[in-house]
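This document starts with one chain, in the form predicted on its own, laid out as structure tokens.
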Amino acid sequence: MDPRTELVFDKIAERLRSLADPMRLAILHLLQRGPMRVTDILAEVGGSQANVSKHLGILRQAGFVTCRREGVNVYYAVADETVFTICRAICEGIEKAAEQEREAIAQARALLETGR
């Protein structure tokens, strides 16, 4: 392989586990209402401080957030909006394979329905 092309790989790859959890899906999805505090993110998301923090930490070594501080608060927020069009990319799919699982399962009760 080009080690170019590797290198482009080994970047995509990179984002996209990144995004591999599904506390950090929360977190950005809570994060398109605008900029928000660890605090605020804690309490709509649970877990501990700690725990959000590592994947807020984890999402903007990404790039998909950023953060300003504030005094006290820190605020993060959405980087790189084209998260949101990977995250819709990735729903089709899902909705798109449920859907053929659904015709599938109709089909074959049809079938057995008949006694073919």
Given for the second form:
Number of protein chains: 2
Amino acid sequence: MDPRTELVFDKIAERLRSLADPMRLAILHLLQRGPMRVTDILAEVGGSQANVSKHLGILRQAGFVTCRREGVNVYYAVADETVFTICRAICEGIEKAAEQEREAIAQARALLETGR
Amino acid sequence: MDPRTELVFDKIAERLRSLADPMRLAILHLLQRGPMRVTDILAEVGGSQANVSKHLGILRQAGFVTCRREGVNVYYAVADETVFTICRAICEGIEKAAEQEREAIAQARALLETGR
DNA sequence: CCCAAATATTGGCAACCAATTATATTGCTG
DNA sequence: CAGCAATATAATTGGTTGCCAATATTTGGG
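With the form predicted on its own already on screen, would you show the form predicted in complex with the DNA?
And the full complex, kicking off with our chain again.
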């Protein structure tokens, strides 16, 4: 495969990995309402301070959020709205998968009924 | 946090993880052209047969692809077009991030020039 | 029925990731 | 500048993931 193409896949995968964590998704969801201090994020998502800070660091390094210091507080904000596009697409996918599963179950049941 | 919301984030994260691998992305990219046999996928993406098979299994389990047997061959096909929406969004994000970085570098350089 | 080709599965190992605990940094206030 | 509150950064550890090698399964052909 073209090595440049391979690099692109590496980058996409890296970005997806930065996103693929429930707590990080929760944080992004929170920040959708507007910038927040770490303390407040912490209060909402729960977990240890160190952990939340680390997740914020990962999101920041990936460029999904930015932060700005105001005195003793640090405010985080969404820097890349495309994450929400991604989440919507994923959710669509989940809904489709659920529907397919429902259909499969219905078929299986029909099969059982027939065989009675 | 609402436990139901938490479950949603778990599901999204799980799905993202299934997607967050260069080889799996390469496979999906290949399959965009149409259904393919495992052997042909193998020839294009490289790597061991076992590895490709495992990645295909992960994609299948996540519902991103389906497979159908035809004699001795198994054809895989994209089952969920939303993955491409996701990839496009991610790519947009990468482009934005790159541009921001370029700007930051330009600013830093300007600062250095000024200080001469 | 046995062989060969296509595909899947398993076991082991190294790399990576996430959570925790402890420690460091930063900025305000008295 | 001492001390506190907010945040970030190690260091450790248990669990997960990816890769490889070997083995098993499935299917068509002789």
